[in-house]
Structures are given as structure tokens and as C-alpha cells.
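Presented as C-alpha cells, the chain that follows is alone, the form predicted in complex with its partner chain.
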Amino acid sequence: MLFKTITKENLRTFITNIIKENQTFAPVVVSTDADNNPIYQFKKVDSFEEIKINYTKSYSSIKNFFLPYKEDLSTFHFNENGWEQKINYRVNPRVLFGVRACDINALIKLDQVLMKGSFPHPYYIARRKNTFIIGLDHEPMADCFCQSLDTNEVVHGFDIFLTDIGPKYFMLINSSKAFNLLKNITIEEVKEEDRENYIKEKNRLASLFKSHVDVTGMANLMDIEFESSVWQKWGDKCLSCGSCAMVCPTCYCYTVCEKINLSLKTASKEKMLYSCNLIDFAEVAGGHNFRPKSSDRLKYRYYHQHRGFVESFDESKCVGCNRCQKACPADINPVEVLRDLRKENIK
């Protein structure tokens, strides 16, 4: 890792010749709340002016980039011969600018299971491979939960990383992709100053967090509380919407299903993203249904986030978003939830 810091004018030129040359996707605004907040999403952008840096958080999360809600896996074209199979890992190179920390660490996360682990997905790591990642620091929204599950910081994952130190950028430069493109660009050593500014600044954000849950020891207390009344409390507001996964930037489940063209021609083998929340998530060929209970869908979602992950990589899969309770129509809490279970709630 290099580390070095650039003006706000530099970045403004570095990102404006990066939008002319490559596809570039930003938070803009899309929509505004009930409250009349601004509502957020990563979209391709066309000029810097577009931008809106200082945004709170995404929707829905950058992980679409990488794993889309649908995606072909393989199509099938019949012939005399019978048929021919063609599968396409190729994506165009992409930046994202504006990936906030907890996000680069769900990347990180997704990494682990879809790169890293016993069955690599040759579609993601295609992805993940051609997105440039240029990250950036926020103050947190009082719902941002990520320093309870440490995920607040980042130390790879992504290409640069920008922290606003007033005049100019901290910036963490992570690849020789990243250090190749600044080539063009004034950029300036890091002086004891900016160093200085760089620690207050990150201490600063650090104490900013309103928004804490204790997740040590949860893998065991979910074990011990598996027939806790709190899964029937949450369970009674589930709508079974899935829409929490939808958004999540660590849910990677799917289903898939085989599609034949009109014309009888070619077929496709079709992934899409599901959810545990969701009705037949756990239903089996025969009809069997090991789930019916929305609670206990509920229920399996935390644990697959704070004892299924935690078994395999000693870490929760939740990175403390609250994207889940933003999307939510019955605005169930991760962190109530986990407080419930904690009895932190009860007086």
C-alpha cells in the first residue's frame, strides 16, 4: 500500500478523465423518503458535476455489480447434432467511485466465499477483477452499525481509498492499476501535517457512531437461544419479502432455472438471487417445506450472518449497513433484533 494525498481540485481532474475513458458508476439521487431524504443508488455516470459525494448510503447495495439479481450461466443452441453450449465470463472494465468502507468489506466477505472458497464462481471473480474500486470515507448515518462488526475501516479490497482531510484527499493507493492511472496526476507525498490531520480525522468519524450492538459471543448465543420468543416477536412482522437480501451486501444466495427460448431454438440456464426470508427457500422436490414458519426464516437469516459465517471464517457476514432495515416494509432492526437477544433490551 502507497500512501499519498491529492487536492480536491486534482481528484476532480483524475475523476473527470477516468469518467471519459471508462464506464463510471456514482451515487446520484433517485428518489427522497418518507422524511424527505435523499434516496441513493450507484448509477453510470457522465460527468463529476453529477456526483453526489457527500451521499449517505446506497439502497441497494454495489454488490449487483458483481453478483447481478439475474445472470445467464450458460445458453444452449440446438443443432442437427443436438445442441451447443456457450458461457460468458467476459464483463467490460468499470469503475466505481464512492464505495463507502463497510461496502468494500462486504466485498471482502463475498471474496472469501465466491473466490476463495471450495467452489470459486467464475462470473464473480470475472467481475471482480474488471471493477476498478475507488473507496471513500463518510461520516456515519445514525443507523451505521459497521464499527460494532469492525468493518468501519478498510485495508484492501479496493484500489484507492479516500479520506477528506479538509483542503485535500488521504488517499490509500492499493494496486498497480491505481498507481499506473495517477501517473497523469499531481499527486503529493504525505507530509507530518496531513499525517496528523489524516488520525484526527479518522478519530473523529470513529466517535461519530451512535449506533452499537455487541456481536461478541453471538455464534453461541444464537446456539443457546434457538427457541428464543424473540424469533416469534420478529417473525410476527416478517413479511417474507426478501427484500433485506435483495439489498444486502453480503447475501449471495440464488436459485436457478432453466428457460427455453420461444422459438425452440436455445435455452438458458438462469441464475437469480433469492432469499432465505422467502416462502419455498427451503422447500424440497416432493413439496416438502423444512421452513413454513416465517420466523424461523427470520431466524436462519441471523444465523447464517452471526454463526453460520462465524464457523467458517471467524467473522460475522453482516458488515453493520442497516440496509436490511432501510428496505424492510415492517423496519425490522438488525440491531434490535440482536439486542432482544441479548436481553439488552429488557429493563
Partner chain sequence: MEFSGIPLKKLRAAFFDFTSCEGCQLQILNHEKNLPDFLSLIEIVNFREISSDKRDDYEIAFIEGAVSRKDQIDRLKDIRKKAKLVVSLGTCACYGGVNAIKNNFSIESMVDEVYKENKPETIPVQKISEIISVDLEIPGCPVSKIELEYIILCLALGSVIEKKKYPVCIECKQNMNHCFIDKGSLCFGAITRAGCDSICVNGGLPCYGCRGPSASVNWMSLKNILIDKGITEEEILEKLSLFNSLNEVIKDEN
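Okay, that one was the form predicted in complex with its partner chain. Can I see the form predicted on its own too?
Single chain only below; no partners, no other molecules.
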């Protein structure tokens, strides 16, 4: 890891050059919510001026750049002599600018499963290795609890990470690719004043978190409270719509279906992101459903995040971005669910 600083003007020049030479995605305003607040999303940009550099949080995460909602795993072409299968997972190089620390940490968790796991996913790996990530610090929103899960800081999983320290950005350079790209841009050595400003800014950002939840020993608590009435309480609210999984930066469950063209000359095998909250997720051949109740499905989602993933990787799958509550039509708040399990809400 290299530590440098870059002036805001030079950063603008750097990003402008990147946009000219690469397919670049950054946060832009796509709409407004019911309270007239801007809704941000990562979209392709053609100039630095389009970028909302001080955005709060994108509605859905950058996960969809690596795990698209739908993708063809393979296509088939039939002829008189048999059939041919075509598989394509090549991805052109691209840049994501302005990624938040919690979303980078979410990618690191996906890496554990889809790159380093027992069954590496070549489609994910191709996208991950061909994406240049520039992260950016920000002030937390009132409902973010990523500090509780240690995902408000990031030490790897990116190429460049920036923290605003006034007239400059404090820059973490974490790849040789980043170092080479910066050769034609003026960057400076870190001075004592820069270090002091950086530490002050990091302390200021840390002090702004308002939402907290204690996840100490949560894996054991999940087992102890497996039959808790808490699951029924929140399960009764759940509409089993799967919105939480669609915006979650770490949910990766999927289903696969095969489609045959009516001409019987072509077919495709399609993968689609799915959710353990959906009613048919645990349904098997013959029609038996292992989790017919919404309370069981909701419990399983939390169990995977704070028990199953911890058992495999020694960390929770959740990063505390709270997108799930924002997207949930029933306003299910993960912080309150976990507090209920700890009996913190009992007076």
C-alpha cells in the first residue's frame, strides 16, 4: 500500500482522462423519493461534471456489476448433426468511481465465496478482475450501522481509495495498475500536516455514526434463539417480496432455468438472482416446501448472514448499509431485529 495526496484539480484531470479512455461508472441522480430526496445510482458517465461526488448512498449496490440480475450462462444451437454450446464470460475493462467502503467490503465477502470458494464462479471472476475500483470516503447516513460491523474502513479490495482532507485527497494506492495510471498525474508525498488532517477527518467521520448494534457473539445467539418468538414477530410483517436481497450488496443466491426457442434450433441456460425470502425458495421436487412460513424464511436470511457465513469465514455477511430496510415495503429494520434477539427492546 502506498500513501500519497492529490489536489482536487488533479483528481478531476485524472478522472477525466480515465473517462476518455475507459467505460466508467459513477454515482448520478436518477430520481427522487417521496420526500424529494435524490436517489443515486451508478451509471455510465461521459464527463466528470456528471458525477455526484458527494452522494450519500446508491439505492442498490455495485453488486449488480459483478452479479447481474439476469445473465446467460450458456447458449445452445441445434442442427442435424447435433448441437453446439457457447459460453462467454469475457468482460471489457471498466472503472467504478466513488465506491463506498462498505460496498468494497461487500465485494470482499463475495470474493470469499465466488473467487476463493470450493466452486469459483468464472463469470464473477472475469468481471471482478476487469474492474478498476476507486473508493471514496463519506459521511454516514443516520441509518447506516457499518461501523458496528467494522465495514466503514477498508484496507484491500480496491485500486485507489480517497479521503477528502480539504484542498486535497489523501490517497491509498493498492495496485500496480493504479500506480501506473497515476504516472502522468502530479501526486505528492504525504506531509505531516496531511497525516494530521487525515486522522482528524477519519475521527470526525467515525463520530458521526448514529445507528449501532452489538453483534458480539451473534452466531451463538442465533443458535440459542433459533425458536425465538422474535422470528414470528418480524416474519408476520414480511411480505416475502425479496426486495431486500435485490438491493443487498452481499446476497448471492440464484436460480437457473433453461429456455428452448419455439423453433427448437436454439436454447439458453439463464441464471437469475433469487432470494431466500421468496415462498418457493426451499421448495423441492414433489412440492414439499422446507420453509413454508415467512417467519422461517426471514430467520434463515438472518441466520445465513450472522451464523452460517461466520462459521465459514469468521465474519458476518452483512455490511450494515441498511439498504434492505430502505427497500422493504414492510419497513423491517435489521438493527431492531438483532436488538430484539438480544432482548434489548424489552423494558
